[in-house]
Amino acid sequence: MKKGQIYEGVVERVEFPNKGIIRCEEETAVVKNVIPGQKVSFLVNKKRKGKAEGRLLEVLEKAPYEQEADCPHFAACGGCAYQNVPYEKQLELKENQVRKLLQPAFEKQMLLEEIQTEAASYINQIFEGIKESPVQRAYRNKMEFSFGDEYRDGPLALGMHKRGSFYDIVSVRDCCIVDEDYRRVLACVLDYFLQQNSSYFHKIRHEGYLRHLLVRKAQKTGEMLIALVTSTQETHDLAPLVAQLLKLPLDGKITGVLHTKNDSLADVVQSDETVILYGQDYFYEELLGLRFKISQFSFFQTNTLGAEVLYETARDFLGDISGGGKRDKTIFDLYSGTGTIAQILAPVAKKVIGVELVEEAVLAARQNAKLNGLENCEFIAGDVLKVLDELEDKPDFIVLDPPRDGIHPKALKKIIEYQVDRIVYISCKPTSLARDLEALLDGGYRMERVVTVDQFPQTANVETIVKLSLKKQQS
């Protein structure tokens, strides 16, 4: 294959997260936004060390199982990868991707334990497949929409980035992974600023006003928080917009409308200053019988019903920690976010210590623990790598839920040195998990149970949970 040339081929498989593998002329190319079984044409735009990367030009023949996407924006929007794949097939694809990524770790464990059985049979004893999301449409409880234009010098748009583009925006008025309230809010805000002929913040020139629209809605309570993110380069009276939002025929209830000012050059949603235009700057959500106060930037799983499956599975993997009802065990919840897992485990533990880098998340965790009447939770703001050196408590069990890049090798070394009986690792990126498992196996742990949980239907992402135990004390 040569750079700049167009080729055709059939997609053999898709590797996590969205890498289609196509064999053509005795070579392989990686092409994104395809599914197994499609025949496609693609342009080779990169060739290094014999590895080719291509850009999809056209689907020449559909996959045998392929369906029409429900979402009218699917072809243009970069938000979802699998709208054209039946849900059972989506689960199959994700399960196979994770299984393949973790196979080297399984084989290493077999080698360390001198197990002679067939690898596939051994893996089947530990790998429990995938758990589906209770809802596959309108499941998201948070969306960050971007302002821009759909093409250069085009009219104002509000939605998601166009597939493969950093600049162009698709107005997703009919997005399928959110409910009707999100669509009504998006349409109201976009139409308002179109009438005002307002400018958007240009990513290259760093000029303009409108940047993002953040919408959050609780699945259980129906409460909604809306935040308009702008630069400070212009001044606008936003009271008419607030009035229009409050008149919308929503199924949920708006608890707050915020104006977040952000002059950062980076294309991120952050706050230099936040002004409450209406109501309050938080709302409440419920999860597994607990109540959580959530603000604009609080971390909370984006699929509430799916999160209940995820956390129930993690709790099951940790097993009986109450010591026959004694509640004498200390648990470390590392990378604890807003403390969801810590609070779920608190009723059966002596003490749960959560460590989280984001200070706002720690403050929210403390508030939520108080809200739920839990007095045995302690939340510490700081880098896990540094905080572990300062803690006097020693854990009996550890729960890990790190960000996408996984655990810093030096922090992982300290975690292993505790030599706790059980570790439960929750991962949102299986490639990072596969790397970290190698170190955990070398540190004397073995995988006992592994399962994937589909938190993100229609997309290429998936969560994975692993139960690990010390070899000397398997359970």
Ligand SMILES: C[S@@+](CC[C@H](N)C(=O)[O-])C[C@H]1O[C@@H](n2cnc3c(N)ncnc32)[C@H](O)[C@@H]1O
Second form
Amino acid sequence: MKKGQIYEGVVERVEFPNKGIIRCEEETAVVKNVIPGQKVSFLVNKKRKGKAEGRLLEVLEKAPYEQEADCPHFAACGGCAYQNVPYEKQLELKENQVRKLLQPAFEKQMLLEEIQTEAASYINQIFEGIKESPVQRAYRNKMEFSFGDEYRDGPLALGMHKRGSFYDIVSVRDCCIVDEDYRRVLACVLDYFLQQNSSYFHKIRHEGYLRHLLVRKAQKTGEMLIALVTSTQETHDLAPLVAQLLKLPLDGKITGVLHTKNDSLADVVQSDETVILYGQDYFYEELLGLRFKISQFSFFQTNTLGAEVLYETARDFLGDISGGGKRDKTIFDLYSGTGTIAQILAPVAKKVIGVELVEEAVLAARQNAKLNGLENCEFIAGDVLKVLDELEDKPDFIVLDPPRDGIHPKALKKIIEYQVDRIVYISCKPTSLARDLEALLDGGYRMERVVTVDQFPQTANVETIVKLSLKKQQS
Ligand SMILES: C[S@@+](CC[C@H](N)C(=O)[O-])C[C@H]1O[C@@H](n2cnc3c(N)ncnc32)[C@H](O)[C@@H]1O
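Would you generate the structure of this protein in the form predicted in complex with the named molecule, following the form predicted on its own above?
What follows is the entire complex, opening with the chain shown before.
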């Protein structure tokens, strides 16, 4: 295949997260935003070390199982990848992607344990497949919409980035991974600023006012927090907008409207200063019978009902930690966010120590533990890599739930050095997990159970949970 040329081919498979593999003229090309079985045409736009990368031009023939996407924005919007794939098939795709990514780790384990059976049947004993999300639409409890324009110098837009575009924004008035309340809020804010003829913050020129709209709505309590993120280049009276928002016929209840000022050059939602325009700067969500106070920037799993499946699975994988009812075990919840996992485990533990980088999340975790009447949780703010050196407590069990990049190799070394009997690793990026598993296997651990949990229907993301046991003390 040659750069600049157009080719046709059938998508053989899609590798995590969104890399379609197409065999053509004895070579393979990687093309994004396709699904297995589609016949497509693509333009080769990169060729490096014999590997071709292409840009999708047209779907020439649909995949046999392909369906019409419910969402009218699907073709243009970069938010979802699998709206045109029936949910059962989405699950199959994700399960196979994770299985393939973890295959080298399974094979390594077979080698270390001198297991002679066929790899596929060995993997089947440990890999438990995929658990589905209890809801497949309107499941998100948080959405970050961006302001921009749909095309150069077009009218103001508010929504998601266009597929493959850094600049263009698709207004997602009918987005179906959020509920009607989000759509009403989005339409209200967009129409308000369209009327005002307001400017958006241009990512290259760094000029303009409107940047993002963050909407969070608790699935269980219905409480909503809305934050408008702008630069400080203009001053606007936002009181009329707040009045319009409060008049919306919503199923949920707005507990706070915030104005977050952000003059950073990077295209991220962050705050130089936050002003409360209405109500308070937090809301409450419930999960597995516990209550959690969540603020604008606190990490909280974005699919509350899915998170219950995820955390219940993690609790199950950890097994009996109560010491036969004695409650004498210490657990480390590393990368603890607002302390959800720690608090779920606390009732059967002697002590749970959560470590989390974001100070605000740690403060929320402490408040949450108090709110839930849990006195045996301690939350420490800091980098896991550093905090582990300062901790005097020794864990009996460890739960790991790192960010997408996985665990820093030096931090992982320290975690392994504790040589605890059981580790449960929750991963939101199986490629990082595959890397970290290599080190854990070298450190004397074996995978006992692995399962994927679909927290993000319609998109290419998936969570994976692994139960690891120290080899000399399998449980
Ligand atoms: C996937 S989230 C998990 C949060 C939590 N376990 C939950 O389920 O709500 C990962 C968390 O790790 C935190 N984090 C990222 N890097 C970190 C580091 N080096 N040390 C400690 N925490 C870190 C992030 O702020 C984020 O809250």
